[in-house]
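Consider the single chain below, provided in structure tokens and representing the form predicted alone.
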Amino acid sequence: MNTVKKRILSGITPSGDGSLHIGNYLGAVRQFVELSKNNECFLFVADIHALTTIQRKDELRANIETLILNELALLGDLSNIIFFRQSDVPMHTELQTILNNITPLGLIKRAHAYKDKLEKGVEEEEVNMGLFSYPVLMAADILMYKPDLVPVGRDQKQHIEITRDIAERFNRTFKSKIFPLPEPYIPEEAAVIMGTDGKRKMSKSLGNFISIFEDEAVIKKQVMSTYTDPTRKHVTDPGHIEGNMVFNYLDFFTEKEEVMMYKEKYRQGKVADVEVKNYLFESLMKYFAPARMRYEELKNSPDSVKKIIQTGAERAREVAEKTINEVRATIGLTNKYSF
């Protein structure tokens, strides 16, 4: 029996230097992958929304092409993803300058970047409007495609809530259904993937992650210095696997048997430490060869990027311009004298 395709959307910011690691993998692309497969996917990359943070041109240009280049390595298969730029589809901006006003300044006072910028002592007067208004922004993004689903994580889940709210209040303040109330969908398996050093969420910015798309040598320096058992003395001592990361990581990466025998091996003491992180690297570079080989390809042809991006936001510019025009309609925009 043939299910119903469900519209998916997500997006991405190119923060950091824009490279992903395998917590990224793990936490979204690689649900976003396997959504794909059974439903129409919308994933652009959160381009616009980068500005709230990086104001200098260099940085920002090569964070996109670093993301797009990643992005595109790992999903491989896009007959049913549409890939593109936010900033390519200006309609978002101009929901947005709708949006804003029928939000109540209190809600978006209530987003957690807004609140957490405050909370770290960082003055009012130095947060910019864009920041303070990412949420509707945001809002606008997913309203646009009109999706059944947003994928996030749990510390997301307030995104979509403004959104639901903006969305209630458009459609009442303008008796209108434009908008579906969207539906975040948290995977319960997507658990935080916690970095190397066994202590904190995996990120870039606490040196933590391993890497996908760099040098082998530095993939391999960086699973070496994976947190293990640190009660463990010499290479005879039985070992502990929980909170080992080493087989935390190996769980995603490797075949059951496999990773079982070695478990079995690391309590009774049979195995090192040393064996079991050369076990993880090779695994991990068996795993993403393919998508290794796909970045080096799309790398080496910057025109065929080129020409996914255009068609990505060829066919998201269809979707945008049939929803403004709804919107432009419903709020009295449209009028006798429009073009």
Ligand code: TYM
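Now that you have shown the form predicted alone, what about the form predicted together with the ligand?
We keep it simple here and write out only the one chain, dropping partners and molecules.
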């Protein structure tokens, strides 16, 4: 068996209210947890990225705290994971500033996040520079750790492509080989998790999500409002599985044989929507039970969380310092008076 360890890196922004939904889990965190079993992993809270949209201090603070607990609870075993906050490693922004100089405006103008804003009617003059240069900060986040793989959902794919482009330009401009080109890691079946409305990508801002750490009653409500088969009026009507979000989620969270049985019954009109939804709710509760328990434990032990964050920051800084020193030397900032 091939045991060469790869370096894995990913980040999550504490946007919305900072909590994670099953789209984040299936799209990114699950792959990260799987990869962390045999590889060296870096996972960070992209708190500086959140400033592009969150500019109320209490909100940002609460979001960061929530996301830290959510992520740690889902990760569980941290033995191969360096978990840290982006703002604890100031080299990210130094590298961003350096990379800004080799990044053409045109490349960033084509970025989705920026284009989406314009399409939503936001005036170009109103877009803040943080949002505009977001892909460059993300490139710095990634290149700093020279990862092999970056597990993310498909919505981040373009950002990884921009990162590769920036890395190539840097290497070419400075005739160096400092930055290896990172690969996105996006398994097809979880590339885009659709929302409970069955129409758009699951996202906090669209309100079409299923939470992981909310109270059971809230999650139950989210499950009960999930889109199924609009053509089915009575329990005895044969139902459709394709495009039915309840079955879509069940495929991820239940035993294959059991869900096959439910699918068969549904097709034959032998099981009610509410029964299948209850089954999904129970399955989610079972699947996430260990993480939900860890979440409560972590919430009640702020000192141990602080310790994890502190250790993570120290270890991430060590790697970041090495990279930034290499970069400084490569571009000519290091000279005979450097110390």
